[in-house]
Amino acid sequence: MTVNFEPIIGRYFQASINDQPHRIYMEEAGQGIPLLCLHTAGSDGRQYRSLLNSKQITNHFRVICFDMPWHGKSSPPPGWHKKEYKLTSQQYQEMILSVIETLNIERPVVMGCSIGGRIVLHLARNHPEKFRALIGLQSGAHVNPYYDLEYLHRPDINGQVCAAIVSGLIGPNVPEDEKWETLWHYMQAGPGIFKGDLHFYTDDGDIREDLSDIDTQKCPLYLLTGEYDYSSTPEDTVDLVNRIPGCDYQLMTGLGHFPMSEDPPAFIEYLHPILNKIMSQPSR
């Protein structure tokens, strides 16, 4: 019987991140312009599985998805059991730059969703020269906590509460199988990891006062936001557009907070024109 293997290559690499040794898991597919994908809080790189399998994309881009430390198949650093996990903007940026340096990637396109969409704004402000382009999915400058985050790390509550909390952020008419696979990833997160990611999302990563420092002439910035998202709303992204001259914005009809995993074909239809623009730009 012929086995129908997917074109995805998965492997581990060693990296020093924030002065600590890490064993990081990554998956990649395709050749061409490097496209580094950043997953959402409490999840992992499996969210981008459909991009890795899309010949429409991998014929022109080397798609790279890594699991952040503590997430998915990546391990936490030695001594993790002695401290509370709390993601900060400085740590997050250092992580991304360390991965790029370790993998010898030259000026990639970086695309991130949710916390990844927020850190894209920090990268645009602080390190624009290191990237060919930046793509923010469900990007917003700040969000106030709208539920008690302490419930995300309690021994008397099953980890499935993380999936229950994010389930309302998914578009109401997306394919059922894709919806539940998106939620399955949240059911598997390590204890306290989702809560630690949200420290960046709701507190440390607030970039409202620094948006005027972003110069899209130094690095193009593209924003895509699903209409069914009450965490990072379309209005939040429009606020970015009004405060960051030159950024490109498109509303994604019918999609929610996890566009790349909740309805991949619909998402790719919105992403493809952006990738075409990036390919047409001269590499500086």
The other form holds:
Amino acid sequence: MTVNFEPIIGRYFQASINDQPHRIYMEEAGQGIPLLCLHTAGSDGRQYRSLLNSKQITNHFRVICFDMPWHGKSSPPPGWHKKEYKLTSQQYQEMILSVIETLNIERPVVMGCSIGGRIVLHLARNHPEKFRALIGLQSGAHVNPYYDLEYLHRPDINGQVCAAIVSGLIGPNVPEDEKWETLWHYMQAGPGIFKGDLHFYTDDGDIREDLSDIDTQKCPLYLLTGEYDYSSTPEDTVDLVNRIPGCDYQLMTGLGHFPMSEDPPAFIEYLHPILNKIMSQPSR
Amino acid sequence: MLENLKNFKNTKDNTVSQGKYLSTVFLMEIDHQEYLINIHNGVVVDVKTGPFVMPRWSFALRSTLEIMEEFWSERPKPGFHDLMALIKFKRMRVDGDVQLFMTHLFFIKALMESMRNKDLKS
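Could the form predicted in complex with its partner chain be given as well, to go with the form predicted on its own?
Every component of the complex follows; first up is the chain already shown.
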């Protein structure tokens, strides 16, 4: 019997991140321009499963997804049990730069969603020369918490509350199987990890005051936002467009907060024009 | 108007079935019209229509008819399509035992969405 292997290669690597040893899990497929993909808070790299399986994309791009420390199959660092996990913008940027350096990736395109869509704004501001282009999915400069984040990490509330909270962020008419695959990832997160990521999203990662420092002449910035996202709303992304000259924005009709995972074919339709533009960009 | 909630079937759906651990009475207020929804082991056993003199309830969901009609329409607009969306945009207020609401959020979302595309006059 022939095994129906997917073209994705998954493996672990060792890296020093924020001065601590880490064991990181990554998946990759394809050859060409490196495209590093960043998953959302409280989830993992499986959100990009369809991009990794898309020959249309992997014929031209080397798609790389890693699980952030504490997420998916990446381990937390030694001593994790002695302190609360709280992601900061400094740690997050350092993590991405360390992974790029460890894997010897030269000037990748980085695409991030949600918290990943926020961190690409920090990367655009602080390290534009290191990237060929940046793509923000569900990007906004700041989100005020709209529920008490303490509910996300309590021994008397099952962790599936994380999935219950984000379930409505998914477009209501996307394929049912993809919706529940997306929620499954949220049900598998380690205790307190979604909450710790949201420390960056709702507090430390606020970049409203620094948007004018972003220069899209140094690094192109592309933004895609799903219309049903009530966390990072289309209005939040339009605000970015109004404040960052030269960035490229497209609303994604019918999609929500997890476009690459909740309806991959629809998302890839929106992503293609951006990837084509990046391919036609002169490489420095 | 909320009589249809009694038709909600606590199915074997893996997430909704967790409602079997929920027994409570919660208040739904729509344009100041009150309803008490009595749930026993995830089954809606009674819906009472107010006004009430001394109601007892665990948590309350308060909104307007205009908003809830949109939420219960076949294809609600973005921002009206989910309980947490209503809450974020201050179109719904949740008060009382919010922890109980959050503990059973999957079930309560499914219960409220069960009224979608139903005749609200029945």
